[in-house]
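What follows is a single chain, given as structure tokens, in the form predicted alone.
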Amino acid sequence: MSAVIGGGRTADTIHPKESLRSSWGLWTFALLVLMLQLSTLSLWIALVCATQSPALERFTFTEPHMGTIARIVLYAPDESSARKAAAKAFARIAELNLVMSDYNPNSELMRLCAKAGGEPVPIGADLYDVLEKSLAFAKLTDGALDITISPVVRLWRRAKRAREMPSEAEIKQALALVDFRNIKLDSQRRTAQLLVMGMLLDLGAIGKGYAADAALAVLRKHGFPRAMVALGGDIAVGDAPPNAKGWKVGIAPLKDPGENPTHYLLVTNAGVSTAGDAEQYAEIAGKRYSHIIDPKTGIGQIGRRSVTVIAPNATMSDALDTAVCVMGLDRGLKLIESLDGVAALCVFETKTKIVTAQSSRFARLLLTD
């Protein structure tokens, strides 16, 4: 930055034969110019020096939340600020697992399905809102992804522990109440519905990355939009680090996720989530059962998979993941390709090989330095 000082015209051209009280006169008044300026240049880098931002530190913190771990990093001027905000990114966390969780039967949600079967009940917004996205996803999905899954889901849960497959005439059971077009939201009194007696939801295939979005929300609204919130999964960031084009995020190989990831991407004011079967599954009779279920059999799935997508939020991310490991490769990256913004990693493993496919957006976002 520069300044041109002295420009323009300051004084009027003094003849040689003027008296030496004139000459005297106009030294005083070019000392007063003079002076003028050196003040008003000393004001203006007084206040370029005050106007500058503080260097920002890269600061860390983690706390159990939703069954994980959760990971928020952010850029601040001071520990201080940044372990405050912090603070209330987690608060948040925590106020929308009590909203959302089907492990606390005093939670809204879990309150909501005890009166399934009945007339419509009050939610409060956030609820309203997370069940509001997940119906437009089951129905852009067709079904793939589906929060009325949880009487099946916790089938699987039982047979895990006990090593046991479900019998056939349970899993009929529990899918005769998995359907998502059996919920109603009443946007005017908002309201929700569960039409059938038994209902049960289960927001585990959109939650973390809702809950993301908002811890993301909390800290650009105190001021620290250079933050990253991670829940397991699933990842929202924001904008980019101090003189870094984006965020670095990895992507864990399917077999070992403790092993170096296999690509890293470099993405700003998205999400990203990986779905797969790489800590969730059951062995029973000697097969290995994703904790990913199909909604339309009530199996879980047969064959390592893993699915990693990047979108414009974590909530996007989060269900869209989830899908396509239900749809598979071919309808799968047909939705991804269908929607802007949106990109997809997908590993599938057949009885004789593994299948990587991407999208086609998905090379732009890679790092390759």
The other form holds:
Amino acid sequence: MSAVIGGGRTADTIHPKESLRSSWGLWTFALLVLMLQLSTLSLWIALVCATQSPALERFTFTEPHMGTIARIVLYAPDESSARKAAAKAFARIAELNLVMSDYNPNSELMRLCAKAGGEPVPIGADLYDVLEKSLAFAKLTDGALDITISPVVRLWRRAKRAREMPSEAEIKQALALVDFRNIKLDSQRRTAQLLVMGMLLDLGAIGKGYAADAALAVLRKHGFPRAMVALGGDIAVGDAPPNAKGWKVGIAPLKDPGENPTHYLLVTNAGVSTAGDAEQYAEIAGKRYSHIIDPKTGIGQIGRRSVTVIAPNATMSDALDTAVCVMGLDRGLKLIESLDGVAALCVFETKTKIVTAQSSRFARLLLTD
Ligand code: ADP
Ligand code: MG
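Would you mind giving the form predicted together with adenosine-5'-diphosphate, to go alongside the form predicted alone above?
Expanding to the full complex; the earlier chain stays at the top.
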């Protein structure tokens, strides 16, 4: 320190007493600085405590929706707020089912189909959005996902009940109504037009993922971003649970979905969907036909297939799991590799063996311990 103390003397020539006095000054100064720091520190501690949220607990709610079980898991400070938020999310799923169902003749989707071959029809924002996304995925998958597949799907539903194959003529007739390019959307007027009379739409391949995303958005909007919504095999996950890196999601084995999962994933802010014929198929004359149909042939997939897709959201994972089932291993995985933030695991049964293949990003999502 080169401070000048009294009468023009420099510090290095001062009297010991002075020096003592001067070091007392230093001690006082140091003490003052320490006290100041301590008080700032305690102020910080007080501030952090005031802003830190109370401990979050895990809550799970289930309700039947969209022909399956809807399951919501969320982290909340108390049960009452968790239950209220879950009720709003379930209500959103029910609302979307009234829009998208192809089982309910009064759904907005079926009311639109009733006007196939006619003028453009004004539709609500939700239906417009899901139709627009479906068409984007139809283009992306070169028509492997095609929501105009409904006439063929209905034929196979009937075949399943009757345990009798549809005839070639019936398949041909139904296929004549299948082409996603015959859906015209007008974003300005928010209308949809189905160009061919008899056309029918089926959102079964994308609707559950879409509804899971919408329900998760409701939970986030109400202040619960650490949440997960599962609609059967379609799962939307939000921010990670407290003190965890992500949500643990299990993938069931091909032959027995009730068995322990073969793989576990760790995911956040993503969609995870599994498509396949594990639960839904028609068995006719000893052959097993999946409820997933190739729009080019009109035939349900033969041989067991299970495709799990992980994507930035569940609308995308749901659309792609069905499409990859149709496209097959080579084309399907090539498509998955070309998409940012998307991964897949495919398990296909051939005549002689079970083939498992995964995209390059899949391993990174695996929980290894
Ligand atoms: P789930 O989760 O119910 O198994 P998927 O995502 O696997 O649903 O989609 C299967 C459903 O999609 C079928 O039940 C049918 O309604 C519809 N579907 C079948 N094949 C296609 C296709 N190629 N394009 C679009 N939708 C399809
Ligand atoms: Mg799907």
